[in-house]
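Only one chain is shown below, in structure tokens, and it's the form predicted on its own.
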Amino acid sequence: MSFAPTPRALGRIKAALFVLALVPLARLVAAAFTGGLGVNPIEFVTRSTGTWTLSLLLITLAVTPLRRVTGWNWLIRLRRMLGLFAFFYACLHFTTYVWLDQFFDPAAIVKDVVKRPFITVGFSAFVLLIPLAATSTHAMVRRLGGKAWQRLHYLVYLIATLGVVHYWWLVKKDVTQPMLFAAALAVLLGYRVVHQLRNLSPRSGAPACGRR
């Protein structure tokens, strides 16, 4: 059954969202002040962080299927905002790497780029995702019109998938939580097939247009 919340409830599922996003920073903060960040607590930081990203993204793909098989048309007004928290927990990963691990040494991070391939893919990651948060607003929208708004977000999936390999990698040994990552990306990606393949239209051949 449809439901449709009023714009205060809106409102107020947006608020709780926007707190609920917040709760790892909240949690990696505190852990910071009680000494819970273990031994090694640029590694943890940088593991939370990357998590969280990716969980993000795989978020924000997710409310395209969800919306479309409950019938909630207004998930679609929280996209956004999951969006651009995978795009801030990116920053505080990128940044961790960058400030803790490299400490602002361009040589020393281009290198690590080149020499290393989950870097490699991490960074190309990073970098295809600042385009997508740059253009996040309806100014953007109207100004790179709808069709090349769409195409350029439709780089989301080439970065989802990218962070999954770039996990993998990162990991080697015990790949079970990458694992669960790449089998969601699977799910969310392969539905998207199916619904476009579904709607080929029985005339031209030519599938219907869809969002991410």
Second form
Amino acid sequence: MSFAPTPRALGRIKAALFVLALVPLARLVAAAFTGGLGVNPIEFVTRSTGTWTLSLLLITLAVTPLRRVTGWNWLIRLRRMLGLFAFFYACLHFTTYVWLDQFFDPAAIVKDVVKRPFITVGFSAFVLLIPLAATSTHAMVRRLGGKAWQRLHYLVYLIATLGVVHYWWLVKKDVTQPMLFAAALAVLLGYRVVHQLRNLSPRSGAPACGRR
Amino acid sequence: MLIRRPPDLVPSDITPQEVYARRREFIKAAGGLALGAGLGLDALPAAAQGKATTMKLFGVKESPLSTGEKKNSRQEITEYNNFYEFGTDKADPAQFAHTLVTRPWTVAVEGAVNKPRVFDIDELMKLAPLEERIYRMRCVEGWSMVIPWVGYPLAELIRRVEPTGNAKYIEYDTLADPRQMPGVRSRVLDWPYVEGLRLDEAMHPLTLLCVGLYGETLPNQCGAPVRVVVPWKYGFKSGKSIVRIRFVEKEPRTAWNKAAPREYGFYSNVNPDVDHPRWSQATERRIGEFSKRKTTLFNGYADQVARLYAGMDLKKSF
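Having seen the form predicted on its own, the form predicted together with its partner chain:
What follows is the whole complex; the chain from before opens it.
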């Protein structure tokens, strides 16, 4: 239960996770050079980067429940990197859309964002991610103060929800895949609600914990 | 018209459909349960490539109705398909459609006609001279291809069964056999896949009863052995692997219209000015091209078909 890596081991775990998080991108690049992107490569890249953005968001949201369940508090030290990788793939996803799908046509993009609900929602999620990425450093946490920083970063719950809605609304008919993401998100958010309620109940002696 | 194997091929190059079908029948007849069925499919990896089960069509004429645009490759046409009976991913049909048995095959033509009858596929393929029709194909999802179909006008078949005065529309059903089509086990659409046309649309010379692609019989994933092609409408109107054509008085309730009536109308004519509620139809990506191109009214066939819709509000009858 109380496994805790030494600082050196933690460094290695972080390095391994860093490389692992780059695998989806490496696979895309490799596929691009070997004709593995299929008949509609732009669609393939858009789908792939979108899927990985959402996956990494959910993985980031899984850190706290996992930490509580296992008692491995050091897991929290991996969370920032995971969150930044979610942002990284979101940037790739957004770039694919702006560049390969819309060819930097500002009029077309504005029209799309305003008129298409699934793009409105996806675009909002992306914009909301920017302040979280920008305030991810220790210096920014100190500057904002723990409480304000925490409050700002609660936005991730909204962002992940918007991300799942974005996916759900874009598929033509078969919502199996978005449903799986929605179910995972529901579990992760549900865990937090239950945990919060337990902390609030008078029988529980523990004070409400700051990190959710 | 003859269907035969070109003599310069060695036996391993192709697996003729007849042999393939017989093999499966034999395995079934032999009472091969899970193991037998598994072997029957696994022993034929070549069939999964689509190419393997098609055969050359002879005596195919060129048509003045073909476009001169650059054709999409056979690979593009056969590896990127919407055929939900085999799965909702566009790579699924190429992977799973080898289980479709296209011989023997019959098409029942019934309803408001004087001469209803059941056509055998081989008879159907000889009903009228085969033509190559190179058509643009625009998918409702926003991509397009240029495809060299082989077939003859659906009107040739319609004339032979003599529609009565009550025949205002036709509807055509795709096979819905869960044993051959794994996607039919999912309830993503209300099976069988039904599509339809107004009778004048069905009689239009551009509307094709299609039996081939690139000079050969249709690959399974493209709707073998016989399908409909309506080039000025979104691709989903062009029903695949047809087993029944019915002449009816009322507008048919079609598969996508039933699934999402607000998004897919009965007409579904390609129209850059009528958006899908969730995405724009103003542009399309031609498969194989980098930048998008502008979508044209009736997919560029306005000169031939616009008169069919004179006086109609295309925004209302979408």
